[in-house]
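A single chain, nothing else alongside it, follows as structure tokens in the form predicted alone.
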Amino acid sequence: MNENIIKIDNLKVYFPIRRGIFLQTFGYIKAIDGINIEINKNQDISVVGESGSGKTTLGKSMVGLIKPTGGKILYNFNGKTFDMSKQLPIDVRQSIQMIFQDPFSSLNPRLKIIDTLKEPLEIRKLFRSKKEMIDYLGELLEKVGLKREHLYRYPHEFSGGQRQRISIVRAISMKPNVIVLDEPTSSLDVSVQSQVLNLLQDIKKEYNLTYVFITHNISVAKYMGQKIIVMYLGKIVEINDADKLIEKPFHPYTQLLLSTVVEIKSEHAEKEVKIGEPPSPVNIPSGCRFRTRCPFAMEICAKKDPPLSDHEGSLVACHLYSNQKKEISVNNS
């Protein structure tokens, strides 16, 4: 039986919009608007969507960097369940790590690499001596393709790919159970991206980790995830196994994402999906949020937000399929 390690229950993250000299609240940006996810131990999940879909907010909420407006993120650690929005023991907090998108800003430019890496280890008092700790960090650097002497250099002395490798060392040094990766290769040169992705795959297997991989590139999502979650304007629009979702996407937005990737063009879209720009998160369309870009939009799409429901093994939020089910039941009667 698969062990559930993270359960997200009706998560909402709203950011207030404030204006004027008194900073009065005039509304909210609904970055995450009521989503439910269950992640099993050692299961790799990819979260994909355009900028503004809420995927980074989701990742930061999972590691406790952003407090939810509503709902819960429950984390199973050593048989006990913890609410990630609460004050947690340090060993629980450090068992979920995050690798950020920009390796240039995620490392303190004023600190040598050893000072950055040793701080969390010293807090936990995991080693009996400084030499033992330095040997441990040196071994990890070699594991990601760097050298032990790199511990005594500053971040500006490294390339982008090398800095991201140092970020990987920082994450795995705490021996976590879960790592959230927020587009860790998007700021790197194309020639370096595949190297880092392959390294992450090797690290995952060696340390028996659970990955939540956030990306805007659906081909990368397929490579890094066993299951793909597609997000649009704070909502989940489709969830399925990676291979099945790529082979047969149902939601028009998923089809749009696939249509932009040359190597995995989707042949299942009956109409060309409009690319365009997503609506402002300040002024989200009524009903289905994707309807303003959808060639299949119907009258009901403007009135009712489609629920996430099962269709041929995929969880998809689209009236196109819920209407089909209704028509089938009517015809059968």
Ligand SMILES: Nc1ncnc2c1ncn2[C@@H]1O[C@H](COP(=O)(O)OP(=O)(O)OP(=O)(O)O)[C@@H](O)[C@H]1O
Given for the second form:
Amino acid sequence: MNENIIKIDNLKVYFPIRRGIFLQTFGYIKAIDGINIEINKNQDISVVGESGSGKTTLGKSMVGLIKPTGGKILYNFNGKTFDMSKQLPIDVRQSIQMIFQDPFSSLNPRLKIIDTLKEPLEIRKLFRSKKEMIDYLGELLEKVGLKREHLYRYPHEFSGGQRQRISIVRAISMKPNVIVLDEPTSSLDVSVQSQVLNLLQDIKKEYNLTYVFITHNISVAKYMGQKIIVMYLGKIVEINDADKLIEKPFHPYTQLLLSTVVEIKSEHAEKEVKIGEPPSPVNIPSGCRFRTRCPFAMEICAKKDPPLSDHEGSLVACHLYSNQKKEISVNNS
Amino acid sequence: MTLLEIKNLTITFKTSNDSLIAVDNVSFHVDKGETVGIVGETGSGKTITSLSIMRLLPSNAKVSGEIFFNGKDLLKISEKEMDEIRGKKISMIFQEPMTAFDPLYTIGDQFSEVLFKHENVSKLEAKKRSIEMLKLVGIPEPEKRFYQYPHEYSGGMIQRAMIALALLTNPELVIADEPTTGLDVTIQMQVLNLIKRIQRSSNLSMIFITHDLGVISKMANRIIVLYLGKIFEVGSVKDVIFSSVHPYTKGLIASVPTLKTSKSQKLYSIPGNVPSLKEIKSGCRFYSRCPVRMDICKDNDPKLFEYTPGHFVSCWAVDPNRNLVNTYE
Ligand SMILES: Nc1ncnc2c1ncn2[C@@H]1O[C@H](COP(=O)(O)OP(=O)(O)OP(=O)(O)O)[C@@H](O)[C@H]1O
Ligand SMILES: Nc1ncnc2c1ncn2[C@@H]1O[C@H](COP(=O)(O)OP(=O)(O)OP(=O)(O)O)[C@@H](O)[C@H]1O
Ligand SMILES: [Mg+2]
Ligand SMILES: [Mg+2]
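Can you swap the form predicted alone for the form predicted in complex with the named molecule?
Starting with the chain above, the whole complex follows.
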């Protein structure tokens, strides 16, 4: 049996839209609108979806940086269960880390690397002496392919890939169990991306980590996660094992995403895929929120929001599969 | 027929204490109706190469070489003559749409402005042509959108509006500098299909710049691989992507995870980092990272040579002239 490390229960994160001199609330952006996920220990999860689908909001909620509007995120640490929206003991809080997309803004430009790295460690008084701590950090830097003397440099003296390595050192220095990675390689060149992805894979094994890997690159999602979660406008539309989801996507949105992947050494068929415009997050369509772009939209789709339910081992939120369990042939790319 | 021919283009930047060669003796051509892709990592010189064609380089840049456009050397003509070509015969699509649009004016005003500048059209005619072009790139309700400001367009729409702006004057050459970087895959696909459709139907010539090998193999007829300002490999998509010869090209291609890459497989990665321009020494600039480097590579910069017809490579490992150099030493 797999140990459950994170359980997300009907999570909702709404951002108020305020206007006017009294900042009255005019409505809400439903960035996360009721999602459930269970993450098992060592079972890496990738999260994909278009811009604005709520990936970053989900990640920040998982590490306690955003308080949910509704629902819960339960986190298992050393046999105890913690609610991420509550005040947590420092060792619990530090055991779930986040790495951000932009290696340029995630490090304080005015601090030497050592000063950025030592801060969270000093709070926890993990080391008996300063020398012990510096030795520890130096070792970690070497592990990610940097040098000990880099501790005494400033962020601007490093390239994008090197800065991302420093963010990785910062995260693993706190000996976490879980790391949420929000597009950690999106701003990097392909050759640097492959170095960082390999490094992340090695570190994962060595430190026994569980990753939540947010990306809009489906090939990277497949490479980094055992499972893939597909998000659309604040909801999960499909969850499946990475290989299966790529091989046989069920949700029309997953199919759309896969058909737009432009890959090297693959035939780029000149098919015109109907892509459509994503609706505004303020005005989410009734029923299934994908129906305005869906080539298979039916009457029921405007009326009822389809729940995530099992279909051939995949969890899919789509009326094509929900009621009658019969196979409807969809033009799978 | 050749539309653009660049010969021995070298771009040098003067900084306070030294000068850096950012583009080093680059030669290539673009035929009529052809899309030439330029691929390379950050800092390889993609943007400044295209800015040099537009004669829009910053003032601390020194350019030498020749850039023939329809037989005329763009580096020799007057600024007035260049002004008539720029934005009319040659136009550019940028990565960041906000560099192409002024937030203070409506899209319609900005489109009309370009037409007033280059063509003797009436206000009504300018509006008609602008709306037609917005419609062509799939902007919904173009009559209404004509009067809107850039910030009222969504991300995908503004990108398409920029393409429309670049095509407005029926240019002969369009330079697209990372036109889809940072876009969602869905919108990217929309924009790429659009560019391709228009390029075909009007027999446009294009230079398509990107660091995405997947995108370039979809868009280009021929591909140029640039590394620290030098061309490492040029050829058809088939040559460069499917039968690459240069170890750098091979390394780049192997670094990209695809849907077929299995999780247990380690990604190939090119060792080390791209050195800075300052660190370039006399030999091959890939020397420090090259898996097949030889002694000769350390001090001798390889030249581009024709490996197979139309497929050019600059690498000593496959260069038949290697032995000639050796005997000199
Ligand atoms: N602090 C905030 N205040 C108001 N709205 C917000 C805030 N943060 C996010 N949003 C909105 O919530 C929605 C989800 O945003 P989020 O950043 O989670 O998306 P994402 O999937 O990470 O997108 P991207 O791929 O662009 O990073 C968007 O509509 C966004 O505009
Ligand atoms: N104004 C300038 N002064 C000095 N050096 C410059 C200037 N502009 C560009 N360079 C240098 O010229 C080189 C090539 O820059 P360029 O912008 O063409 O790269 P690129 O291939 O477009 O990279 P990217 O993928 O990041 O856009 C870089 O080393 C850059 O630092
Ligand atoms: Mg995000
Ligand atoms: Mg550039």
